[in-house]
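Take a look at this single chain in structure tokens; it is the form predicted on its own.
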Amino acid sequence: MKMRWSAWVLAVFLFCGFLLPLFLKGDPREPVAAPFSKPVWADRTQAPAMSLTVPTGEAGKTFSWSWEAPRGLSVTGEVLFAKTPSKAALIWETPAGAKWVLSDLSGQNRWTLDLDARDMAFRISLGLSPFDESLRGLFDKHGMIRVRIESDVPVERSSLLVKIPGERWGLFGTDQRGRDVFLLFLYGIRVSLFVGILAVLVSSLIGLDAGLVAGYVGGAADTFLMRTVDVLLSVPLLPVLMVLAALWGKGLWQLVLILGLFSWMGTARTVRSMALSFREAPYVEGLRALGAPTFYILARHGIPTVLPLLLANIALGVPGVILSEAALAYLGLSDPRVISWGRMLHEAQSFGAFTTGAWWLLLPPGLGIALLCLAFMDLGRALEEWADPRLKGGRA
């Protein structure tokens, strides 16, 4: 049989969410570029990010710029010479053939650098203006840069790196933080499909329980438990879950259990429905009759019944969850420390992503929110198909 597109669809979320950053290096929260890098194949007008080494050799580094001088650069690691040179140093040689001193090396076998062309100190020792945004010294005109170690006694080893902020990084881009985008939204996957499960998960157990004993039993549970139904559907849910949370705290724990105690009510109506004509079934009067207990049952016989449909249920039940926990975080009331596409557009919004048109900032987690409720409808269509054979136009 042909799988749906669904199917595909979640088996890439899930690959993405759970393996694919087993083999990507990095914290999704630490900062791996300058703040608002557009994707790298956005705007090939701008400078990309560049992280680069510097060899021991005395060729040094040579790599090619073709754009506008960046606004930052830095040079971080250890150099350790054979033995103390009377004259080394840090050389820049720029494509107009100008040699720029980063750093005197002299005097000393081991150095540890740790420069930043924010720090005016720096920018002064190198003639540069402290108040020019960019760096149009180092980067002059276009062509080939050079970065190497000039001394006169071998370097015995070289752990330097220079990295250039850049206008451009990754496949998403970077945040507000300079965190990458393309990290973020895979761990956001995890919490949209642990929330969006398990909540689904403990409000189908409370609805499946409450239906089948309001179906089957009837009388007064009956009457009880619809009540209790229709008042927590004339709720509003949105508001009653923002105080939840404010009360109860912005754990994830917290919010799969506030968004499961008032997502079952829906399961409820469905599953009583089916436990009224199950009721009715001429084997379930034979087995009242022979004695069987209320318990063995429901057990036996009336969750199996209503198990094709509770599993339908389920899987259209996730994506109501998803958006409701992707509007709590959106709304800043989830914890600051869970990666989530709620809290990522929350924060997008906070730093005016919306206002300076920050795209690559919206359109990950709005995607992927709106791609994984369809695949989960999807899914749960075809669900109701397999319960309900009549629901593909008599086709089955």
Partner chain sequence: MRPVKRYWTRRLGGAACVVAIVLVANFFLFRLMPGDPVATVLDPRFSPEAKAQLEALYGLDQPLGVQFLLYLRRMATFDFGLSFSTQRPVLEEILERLPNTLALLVPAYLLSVLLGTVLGVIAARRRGHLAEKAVLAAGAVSFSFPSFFVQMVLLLLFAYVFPVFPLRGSLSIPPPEGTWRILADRIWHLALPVFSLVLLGFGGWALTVRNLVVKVMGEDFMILARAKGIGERRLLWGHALRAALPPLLTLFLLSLPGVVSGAVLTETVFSLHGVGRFLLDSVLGQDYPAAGGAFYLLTLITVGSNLLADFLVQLADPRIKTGGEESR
Second form
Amino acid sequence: MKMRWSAWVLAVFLFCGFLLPLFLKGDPREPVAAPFSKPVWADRTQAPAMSLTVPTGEAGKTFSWSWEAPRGLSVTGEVLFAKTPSKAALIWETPAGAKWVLSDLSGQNRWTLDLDARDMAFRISLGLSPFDESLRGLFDKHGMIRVRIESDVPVERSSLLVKIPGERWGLFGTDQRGRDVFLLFLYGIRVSLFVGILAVLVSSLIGLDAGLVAGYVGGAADTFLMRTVDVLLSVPLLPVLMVLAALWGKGLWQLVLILGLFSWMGTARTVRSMALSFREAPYVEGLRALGAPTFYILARHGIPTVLPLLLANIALGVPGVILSEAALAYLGLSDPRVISWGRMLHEAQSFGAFTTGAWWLLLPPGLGIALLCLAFMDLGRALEEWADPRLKGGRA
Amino acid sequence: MIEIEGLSVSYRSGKKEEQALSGVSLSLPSGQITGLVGESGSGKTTLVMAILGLLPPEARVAGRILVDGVDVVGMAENERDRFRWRRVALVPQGSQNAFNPVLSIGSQVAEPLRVHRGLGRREAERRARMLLDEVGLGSKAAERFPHELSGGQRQRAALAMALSCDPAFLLADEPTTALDVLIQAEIADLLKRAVRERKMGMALVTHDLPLASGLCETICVLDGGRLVETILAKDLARGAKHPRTRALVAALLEMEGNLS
Amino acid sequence: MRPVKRYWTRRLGGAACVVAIVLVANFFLFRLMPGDPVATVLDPRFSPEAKAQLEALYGLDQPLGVQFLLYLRRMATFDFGLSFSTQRPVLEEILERLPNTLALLVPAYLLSVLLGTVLGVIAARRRGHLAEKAVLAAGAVSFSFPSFFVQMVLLLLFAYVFPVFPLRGSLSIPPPEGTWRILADRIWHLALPVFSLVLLGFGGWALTVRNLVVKVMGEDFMILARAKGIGERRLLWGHALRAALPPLLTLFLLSLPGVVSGAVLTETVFSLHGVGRFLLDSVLGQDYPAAGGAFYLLTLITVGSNLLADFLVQLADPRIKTGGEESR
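Right, the form predicted on its own is done; let's see the coordinates for the form predicted in complex with the partner chain.
So here's everything in the complex, that chain up top.
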């Protein structure tokens, strides 16, 4: 059999969801950059995140600047002079030639700096407006910027670090708390796959049993089970799930159980119709005539008969469950500590993705869900064709 | 008068090419009944469908089919709709599936009247009831649905529908198959009477040689997509030349012998 | 006419069953779950007397059996009590929001069914053409894209990038003056939600119609219908679609519960003042009377629409009247 595209997609998702996080450093829950940073590839006029060490020498650190003025800047670290300087300062030279004193370092031979452009005092000391967000005075035009320590005594040691959080970060940018969306996306794969596959396994197990009993045993059991299916199909699913999720708890296992309990109806119907024809098959009638117990017939012959189609059903059932899980999480009915794609969309909506136009918070989780669902549907089709070769080509 | 000249029909399924009809030439004269006899797979139904242009799109048709001198083979669908039912009508096998299951018999009989004759709903349905009465169903049948009728009743309704626009020619496709013997005879009588009264021509497609020999003047025997013999019904017993015809006749005689 | 009676006995019995199960489930789910409902509205510093008073107000001090009977009586008269969070009658809150929900759902589903049917029939006729490919793609999208995600993207596009439509709400704040202005303002607020539901809904519907019509086109009676020379239009709409109507209606009936889910999500994305959003807020805020009432009413509406659709199926399929095959 030719490898379907869906198989590749699933393989990539499995790799990204379960193996890749092992090699990537960093906790997805920790902020890594400024909130709402765009992806690095998105807007080239915005500054990327930077961090520069300021060396001890007179020349200092020179770097080229070719973006718009950023909103954030911080300087942290220690400076140790050989002896107490009478006159020393941390100097910022802009491309236009202006000279700013970021911090006065005179009168003390050891300095610990912790400057941040968000501090009002620091802004005012630089002559910047406390209301204008961007640091236009320090980044007055494109060109070379120099940061150096100017003093009348030699600098013995410096661990000064200039950090510009930038407006662009990582593959998918950052969210409202400055967390890496790419990492969140990777961790979200796990939840979708875990909930999707386990819940469908639960529902298939229920559907298989119900369908076999209804179709093979028939009678009152059939009537009861099919009535139950009718009832479950005519109740609005999402509100039921919402109420159950809110009351039962929002953990992943509860979610698996709830989703499994409410999505076995289709499988039951399919299995039932197969069991009906299975019951009439000559070799099954023969087995019955020989006095084989019902359980034996079903376990030994019934399940293998329905298994191929059941597998297809499992694959085709995953998208529905993934979508339900995402919907619940999107509505805020999921554990806030668990990272999932639905939760990412929920946070995007709640924390102003629309008022800031943060499209990079929407597209990765949304397209991830869609791609995963499409892949499972394609896989299901392939399994269906494998189970019933007549379908090949017949379906467009 | 329908003349068929060198008609070949083939189906392409994948890489295989299947020949359903090869080089069939025959004529179906007006005012008489011509039998098209053959076993299933001999191509007789394909022939009927080709005349009405009802072959599936993947069928490839060569040759000519002249309906009153006009070639209908390469016709566009909307041109065909102008001779369908007005000139040539179909009497299908009256199985449950021949009629649209959700429309009443009356509306299905009236439909061609509304389209081809431009009649209003009320007038068309009045005529439909008359036609249903004429084929012995009674005008009440108009309100009924296909699944409520028996096989024989459906066959009568199918005839009423075919007669609705006074066509010059009827194509009857296995009109008596799957009916029990008494009803078969009734339907055969009905067909014969209709053709005689309205001076129509008819092609009777059947695998039932006794029926064909009872109804038809001329019989065309098809086998494996070829026309193997054209013979007058009265010469059937002695004059058959082709082995296929002889085999059919032998079976017929044997059956008659068994009966008597 | 016995078969018709049997059909309706079954349908009405099923509907009653659903309502009964929802009633019982509603009662026990909201009462037996961990967490003291009164505790959620009460400040812990309240005196025990005040607490008892409040419990009496909500009937929580009675034995469970009595509570259940009282509950049944209240449900029958649509008396859902006072909302914990707003202290207004729940029914009042719901009725205030219901028009908004209906104004969203009815046009959206009518349009998507209409568009889906037309496109589905065209796709069935022009197999392999662009129309069919478009329908197949739209169907795949509506089955695999999260609806709320598509709606969020639309919102971002048409309310942020191209600010044509409002970002949120059912009505501008403050509302404009004059009946016509208010109406126009409501339509402006509803346009994008309705459009998004149509966009999400028509694909699946078109795919269903296309599949059913393609199946019908292969039936024997379509050959006879074509032989009658009645023209392509009558053939498609009068015969093929008409014959596909009973199963289509049945599928429509099965899709009705999903409509309610669509309302919850759509009203959340677009911050609409509707019943679905009300249900969500009550569930999140553990406002039991409100959540129970909204859930019960939504179920009643679904069951009612189901029965209506059943009635339509019976009208469309003569075989039910005389006990032919059941279409479901």
